[in-house]
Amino acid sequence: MLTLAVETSCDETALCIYSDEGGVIGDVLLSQAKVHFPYGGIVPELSAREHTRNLLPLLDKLLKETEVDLRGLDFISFTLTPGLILSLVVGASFAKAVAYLFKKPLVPVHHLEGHIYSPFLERPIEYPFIALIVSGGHTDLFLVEDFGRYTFLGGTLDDAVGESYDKTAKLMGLGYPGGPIIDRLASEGRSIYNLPRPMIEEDSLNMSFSGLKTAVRRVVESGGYSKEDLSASFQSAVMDVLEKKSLLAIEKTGVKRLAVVGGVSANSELRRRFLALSQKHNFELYIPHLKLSTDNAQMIAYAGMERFKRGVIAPEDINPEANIPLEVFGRLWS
């Protein structure tokens, strides 16, 4: 079976042509960085016009790439939510045209299930495993019991880790997107400012990062500070509560395998921590290779080829929305 899947939830314009045979066909991905550089950070009028501009400039390249006729695609998938409105807007109109052009059926992909299939990409993981989502505006914490079975475990109840790199990356006025920017700056400079770790010490899966963030400001508005050393103090902040929380995790579930997904990550300093926690701890990690780890039609992809197969197909009226839970969507579309 054969699938083009259409991600466009955030800022990212992906396309993916997928076979539940032969695996990733075809992938093509616009960022949209520099166009939204200016604002430090996403501007969604912008974003749902560069979607608009992108798309069918992007089809194009990936039929001449794969030579694949759209007339033998079986399905089509796309992300139906979470993200912003106009974009998943633009996103699902396009999948609805080709749908109706080709006469072929739609599959809903929920984007948080993206990325926690994204590993599977690579290699499958047993059932059950703990999912912790961190991205731009996610961080969560999942039971995955089985595909399309997910029961929230807990998250952060204000700012998520990604929002939090990219705010404290204006706070320092190092730019846009944040993330990356401070764990270069982090890796060159000494964790040496006491900043708070919310939440760390409760028994309790949920965080919070508004507080690491103000703590931040505190130490800019003071002035003279080392934007590598606050990088690092701020980085290591993040990381020992997503390690805490996600040993908690294990401990209250049982289960000791563990997906590591979202676009945080990508992240260097995370990456070698949880590698390490992982072999300290005795549980299995999975994380994604870099380019499935930030937003990307191939993980789309994945999901819908999941979902086809259990026979999940789209009224041609459906219409996205900003923000269904994922324990939701997996009773609604399973």
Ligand code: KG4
Given for the second form:
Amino acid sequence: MLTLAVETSCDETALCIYSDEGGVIGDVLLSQAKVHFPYGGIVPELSAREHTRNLLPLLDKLLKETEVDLRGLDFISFTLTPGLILSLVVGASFAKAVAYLFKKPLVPVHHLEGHIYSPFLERPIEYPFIALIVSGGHTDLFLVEDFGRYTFLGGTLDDAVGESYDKTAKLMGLGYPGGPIIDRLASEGRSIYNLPRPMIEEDSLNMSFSGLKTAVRRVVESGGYSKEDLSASFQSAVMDVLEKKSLLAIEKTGVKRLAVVGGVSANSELRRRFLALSQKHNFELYIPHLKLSTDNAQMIAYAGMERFKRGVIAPEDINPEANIPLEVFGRLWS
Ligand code: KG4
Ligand code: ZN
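Show the same protein again, this time as the form predicted together with this ligand rather than the form predicted alone.
Then the entire complex follows, led off by the chain already shown.
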């Protein structure tokens, strides 16, 4: 079976053609990072306009590269939720138009479900497993018992980790997206600033990162700081919290399989630390390849294929929503 997947939830316009037998046939992606860079964060209206500009040229490129005939598709997968609503609407309208024109069914995908299944594009994970989602919009721990069966274990009460990286970078005047920039600077610095690790000692799987950002602001405003050292200190605090809460989730559930997914899982210190943690505490660790950590359409295609195989087809009047919780979505459609 063959699907075309459309991902436009944030600032990456991405398309993929995927077959359940042959894997990824073709994959194209355009990042809008340069467009949002001067603003130090995503400008939602600009994001939607860039998706509108980019989708057709990207489709053209994908079809030329793969020589796939759209008439040969079995269905179209697209990101329904969560995300920037205008950006989701552009992708959904595009997916609907292709589906209508070629008389193909539409399959809605939850963006976080896409992230959770991103490691499966390389190797499947046995159920049950724990998913730590660390992205620009989310920092959540889920217990995944089967496809579509997600139990929320805990998550951030305020900023998402990626958002915290981006805001910290903005405070230091480093540009957008902040994650990769801080990742690089941190590797040249030392963790010498005493920054808080909010809620780290609490016996709960909830987290909080807004206090960390405030502490960074104080250091910045005091002047005369080292960007490298502040990056290293910030990153070290974030990783301490993520490590502690992941271990607590393993302890509380007794499930010794952890997938770390989403944009921040591209972080080099996260990868190093979690690998060491998994060896020390004897659990299985799954982190997707760098290209699959950040937003992409391959993960939407994979999750779409699983949904289609379970008989999920969207009604014609389906509309994107800014935020349908993953647990609710899982129950709605399986
Ligand atoms: O999953 P993603 O591509 O989009 C969302 O669904 O939000 O995640 C984007 C986030 C951004 O906040 C970005 O700064 C962060 O992932 N990110 C990183 C790194 N690469 C991307 N954060 C830390 N280290 C990185 N290397
Ligand atoms: Zn994402």
